[in-house]
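Below, in structure tokens: the form predicted on its own, a single chain.
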Amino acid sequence: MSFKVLQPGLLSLLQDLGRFGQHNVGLTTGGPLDSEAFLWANRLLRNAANACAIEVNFGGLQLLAQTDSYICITGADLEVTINGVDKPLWTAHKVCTGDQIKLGYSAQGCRSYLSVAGGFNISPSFGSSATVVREKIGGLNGSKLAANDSLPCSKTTQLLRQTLPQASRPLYAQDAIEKNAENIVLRLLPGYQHHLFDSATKARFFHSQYKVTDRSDRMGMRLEGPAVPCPSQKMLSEGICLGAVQVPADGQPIVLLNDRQTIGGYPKIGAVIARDIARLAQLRPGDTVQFEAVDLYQAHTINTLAQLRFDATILQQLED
């Protein structure tokens, strides 16, 4: 009982919510870059929040169902077909043995999540199935998916199908700008090294736009814009949190993501709050962002309200 990979796409990785409590042995967290889309993919199938799913970067994944089950695809806007028939995103779909699932390439956003009822049955490594290719850990032998890989799962023949109402679905990048729904503003909690940057530098940082470069990856989002010089470049290496905005000698900020190194010695002006990492992860090279400072109370409030909205959202029931 499994799904066979026919085409892996550009970069497809097995992920659960991440590998926590292992920094002391040098292992980073991993997990989905867009945790919001990942959690919706599992909730729409009534899976546990931590169920293993596939993160698909830019699209191109093709699977062959070798059991009866249900799948759901969330995240970036791309075409999905089952046996050549178009299927909507953010919706649970029944699949039968022999069905072919194809994901096109994303038009908006860049990361999609494919979940299966019950999750993929992947043996954990250091407490998690999250794939970190740099560390060769998690997933299938610590690697990205390849053609002919077999992804084991349980057989599921009965499941009440659900869809996420359109009004509750996230907007990605250009869609959000065109509809004036929200600006691409990343809320940043200033860190204890914030004082190392002078007032003029901090003012420039918070009033400037930064462009996402094509050198970004799962380790970090490299940005390009007005330099953020810091006179204190020599410091001891220390642990690095998700979203930390580190500033190397060239003054171009890097927002550190899930596959970041566990320690580093560059100065950090602060950290993007976890709720905004999902929005950042869907940006493409050339998209621009701005930063807005928030305090710890605001960050807690943003997180709490977002979780309340997620829990309170009523899913629409569908018939097979």
Second form
Amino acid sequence: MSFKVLQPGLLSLLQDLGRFGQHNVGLTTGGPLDSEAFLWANRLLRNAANACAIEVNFGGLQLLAQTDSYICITGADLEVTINGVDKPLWTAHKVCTGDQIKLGYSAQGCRSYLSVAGGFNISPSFGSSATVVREKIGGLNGSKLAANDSLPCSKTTQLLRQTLPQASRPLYAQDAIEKNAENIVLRLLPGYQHHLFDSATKARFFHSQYKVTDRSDRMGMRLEGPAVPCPSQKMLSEGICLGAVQVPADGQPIVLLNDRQTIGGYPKIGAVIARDIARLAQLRPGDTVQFEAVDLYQAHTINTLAQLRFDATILQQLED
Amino acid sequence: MSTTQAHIKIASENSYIIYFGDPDSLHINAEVSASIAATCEQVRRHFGARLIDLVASYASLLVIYDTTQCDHLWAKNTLKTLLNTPQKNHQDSGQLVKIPVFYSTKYGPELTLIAQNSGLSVEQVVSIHSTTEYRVYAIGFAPGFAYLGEVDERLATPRLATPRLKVPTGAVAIADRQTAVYPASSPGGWNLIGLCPAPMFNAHEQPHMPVSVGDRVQFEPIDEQQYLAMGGVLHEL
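Compare with the form predicted on its own: the form predicted together with its partner chain:
Every component of the complex follows; first up is the chain already shown.
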């Protein structure tokens, strides 16, 4: 029982929440760039939060169902069809053996998540199925999905379908940009070498707009804007956490993401909170962001409230 | 340990980074590295399931904790307490790991360059490199890549101006005062001096690496026959 990959799209990767506790041998975490959309994709199918799903970058994935099951697609706004019939995102759908699932290319946002009832059955490497192509670890042989790959899963014939009410669906960058409103705000906790940046540079950093460039990938989002170099560039390599904002000598910030190297030797001004990493990951080249400083107490409150909202959200049950 | 000062700084909403010694100094030292390895164990013990991951490096330790299991106040207090607890001297801690190396000017072309630059013979370079005891200062860059230091000053050599597109698995190399074994074939700019037949990273066996941060390493010269007998493979560079 499985799904067969007909077209892999530009970059489709099997992911669970990530690989933890393996930094001591140099392995990074991997995992979904937009963890929020990933968690919804699993919850809508009543899966475990960590069930293995597909991260579809920029769309284009086509699958053939070789069993009966349920699927759900969340995240970037793209067209989804099952046997040519349009299907909504953020909603569980029944699929039967022989059904063809097609994802178009994302019009807004860039990461989508396709989950299957019970998750894909991928044997974990180092405790996780998360694919990190650079390390050749996770997923199927550490590679991105390719045509004819077979993605094993179990058969599910009965599942009460549910959908996430429109009002609860995450708003991505594009929504704000469309309304011609402000920039996306990335809340940042000052830390690491923050004290080495001079105050004029820090003021410039928090009061400028930065553009997402096309030299961004799963390792890091490279931004472009007023330069904010750290006066001292020489330092010993040290551990890098998710969201760390590293500033090389050219003064252009790089926000480090899930596939970052575990150690690095560039000065860092702080780290973007994980919730805002999820929003950043949906931005496209040319979109602009602005940083806002928060402290640990605010970050803690933001996380707690978001978790409460997630848990309290009531899914709408659908008739078959 | 008591002589090594430690400062705790915020890294992110769920991680602290502990700097050992002077945070802005670039000085590498074995005592600091031993303290970091000892602190790793303490953090593991005190945090238990609250710990998500640890990254030990030259003069720092990144502690990533689970905010659904504890908050930042508990995490910081726990780190403070364990850092203030006096510990024995860890100077000689860490296991001593012997790693075989087939030193070769053919398969390690920069061996000749290092000899020329230092005014030493190839034999002397090999002798200095293999009689120095190194400390594992950090692991990262790629799975299984261990940064060892410090290389004798006479052998210190800057990275290649143009990195190689392909450094073979097992290549033993020098960059400035650091040395390492490439765990897998990858691009790289370090100066190659030989080949190691022993795997530095094995995804399917425990432990995945023969060394951990804080361990001591010594290289043992072997010849081509021994290298091949130990499973080594020869690739044209």
